[in-house]
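A single chain, nothing else alongside it, follows as structure tokens in the form predicted on its own.
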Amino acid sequence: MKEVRTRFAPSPTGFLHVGGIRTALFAWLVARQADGQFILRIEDTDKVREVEGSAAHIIKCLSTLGINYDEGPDKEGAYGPYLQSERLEIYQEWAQKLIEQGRAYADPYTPEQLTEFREEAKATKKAFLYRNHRPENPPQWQPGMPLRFKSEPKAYKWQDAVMGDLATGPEVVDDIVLIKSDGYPTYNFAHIVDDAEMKITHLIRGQEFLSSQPTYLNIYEALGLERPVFATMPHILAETGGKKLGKRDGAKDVLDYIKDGYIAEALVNFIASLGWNDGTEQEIFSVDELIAKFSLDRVQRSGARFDTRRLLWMNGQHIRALPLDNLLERAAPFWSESALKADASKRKEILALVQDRLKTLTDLPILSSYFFETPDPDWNMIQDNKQLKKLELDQIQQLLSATRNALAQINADEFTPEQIQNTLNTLLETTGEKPGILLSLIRLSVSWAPFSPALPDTLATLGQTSSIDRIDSSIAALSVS
């Protein structure tokens, strides 16, 4: 059996969006299941639309995804160079042999003129063909002057690994241009050329090119080359669903999710499950667990909806998961300037408390930046509490008043989660208060915070004395507002 190749070949003409990431992903989930090769290419072949600094930009999102290539620009191989800008001797060889074999010609034709054939075309409601006007005696190609194919239409049917057996006519076929004006050649050449060169044996790629495949399986037949196995991918939709995810919709780069505190394993996850599932219910994958169970024809063929509060769910699951100097490791970008300032055991001890209660990285100095300083009572949010801003002031006071009584009675070496909860679940009895207010009321009469860790943990890392200083001035303020 032939060793199993698949290529990542991006154009380097901006951000890299989760679609591509997607193709990429599933490229390297077949590649790494079958112990095969991975291959990235970097298809700069659009000088007009290329924009500086991408190539590095898409480099740096797979290797922050663990996406890693075994050939690549940076990473050579046997069947190098890895960016097209430096294959242009290759893709001239190949043009010649279609040269000679009569399925090439040089295109003779001004843009001007091929408007007025679109044109004639529109206006006799006909789909526009170039082998329409395909000249009867072209000259001889040179520097300068687009090459084009010459086609031989025909029918098709090919089977496709996700979308299955598919079929069209001869009328879709057409001579496209191989080579372009400014000698570099069009991705509709340069794919098939590349591909062939570097042994690639599954093609997958997004749904775009689809309608081209039939002149692509043209080209194989003049080239006399085998068919790779073809994977298209379905497209991913807008949260509204019904259209192309965007950048319109919120489609963001994906190094911005990393910096919006989303970690590489839930992105990975994430986008491995736009389209694809295993058959059961399981929806946390580890990266291992997807090169394992990942296959082509569990991919579905309709376009998947990108869902944000999945995404985000999914996220805290993972750093649920994480170990915790794994974990540490990561939030380092992400503390307070109070919680930098301090040792580095105690941000660990916090960041344990935290970890349950994390979404994404960036809610890591809500949850724990009182930990550090003392924070400033805010009673707006005591009045945005729906519970609590029924509470006359009397009331706010008496409970908080009983609880730092409660709490100062603790002994001192026993104040701990289960001492103070056996104390809060007394102060709940003598009160006479449902939970949801009284407990509320502490938590944030002691960190101002919109969520925090269980009380009974935050006032024990609190420490004792730090817990009735703020009840007290919690107090304080309350009197004077």
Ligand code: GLU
The other form holds:
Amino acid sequence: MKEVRTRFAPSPTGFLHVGGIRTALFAWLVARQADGQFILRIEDTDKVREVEGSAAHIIKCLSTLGINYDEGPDKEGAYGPYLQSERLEIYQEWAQKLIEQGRAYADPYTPEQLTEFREEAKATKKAFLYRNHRPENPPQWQPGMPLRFKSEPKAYKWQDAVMGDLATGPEVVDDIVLIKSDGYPTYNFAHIVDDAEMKITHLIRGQEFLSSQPTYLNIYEALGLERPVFATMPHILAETGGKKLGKRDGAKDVLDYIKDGYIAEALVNFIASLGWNDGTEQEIFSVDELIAKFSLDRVQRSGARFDTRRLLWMNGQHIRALPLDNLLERAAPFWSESALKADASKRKEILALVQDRLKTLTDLPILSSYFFETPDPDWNMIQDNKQLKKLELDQIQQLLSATRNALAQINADEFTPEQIQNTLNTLLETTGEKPGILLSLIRLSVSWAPFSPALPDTLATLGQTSSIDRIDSSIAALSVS
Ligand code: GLU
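Next, give the form predicted together with glutamic acid (GLU), keeping in mind that what was shown is the form predicted on its own.
Entire complex below, previous chain first.
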């Protein structure tokens, strides 16, 4: 059996969007599952569209997500270089082969002439085919002239690992440009040469190339190349409506998701689920599970919807599953200033407490800063709470006073979550208040934060003195409000 070799071949034309990352991820999963090789090739032959810094950005995104490659521009391998702009001689040699076989010719037309041909076809309502205008005696090919493929149109049938059996007629096979007048190859030519040279076994890419596939098959034949396995990815659709996901639909740069507190494992899981599932109800997958379970034939053909809420949920699940020390490292850039002034051991203790409630790491300050600094009472939070806003001021005062007295009765060395829970249960009985009201009120009076961990844990972590002081301050603030 041939060694499986897959590749990701992005053009450095801007930030790497989710669709690009998904193609990379699926190609990587196929390679890793088969103990094969994954190659990164930067397709920088369109100098007009190139955006400076994007190759470095792509590399950073892949490494952030853990999509490691075995060969690439900065990772030597047997089939380099892996930057297309450094392979121009290789394309020239392969082009020469086609010229010698009479399967490529110099394109003598000016862009204006080509526009005329196009317009003629339009006027007569015919599909434009360059091959209908093949020059009878093309000039000798020289630098500065485009080189075209001389196609041999025919019908094709082929199998796509995702899209299934596909078939087209000869009318879609045309004479495409192989080398442009600036001396760079087109994507159409370069990727075929490179995939062959780099011994790629599975070609996994987006749908935009599907319509050119018959012409590519014609080129494979002209060059005597074996076809790789083809796998065409379904579109990723925007959250609403049926259209393709675009930058305006909230599809952010992958590195921005990391800055926004998403973790790589969750992004990988989420991106893998865009168009793939393992046939069960399982939604949360570790990377190792994805490697074990992924298969191209379970990639769906229809578009996959990008669902930010699902990503958020998955992120929370993956944060929960992280070992505490690992989470502590990742949380480092997200702590509030007051937390950073505290002892590292205190941060770790608080992180353990809030871990289950973090949806993104950016929730960390709001979920934890009241452990590190005394919050100012904010009565709007009571007013904004459907249940609490119904309480009269003196009711609030009574409930809070009863709470501080009950908490004060706990022995100092028994101020544990269990003991606090017992005290709270008794308070619920004696006050006859609903938990939704009493516990929310106590929670707010010590944290003044929209969310916090379970109340007994919160109070135990704050400590008896601080819990009581905070409730006292809230009562004092109440009487002046
Ligand atoms: N350079 C092409 C792109 O970025 C790659 C397509 C392919 O994977 O062959 O769209």
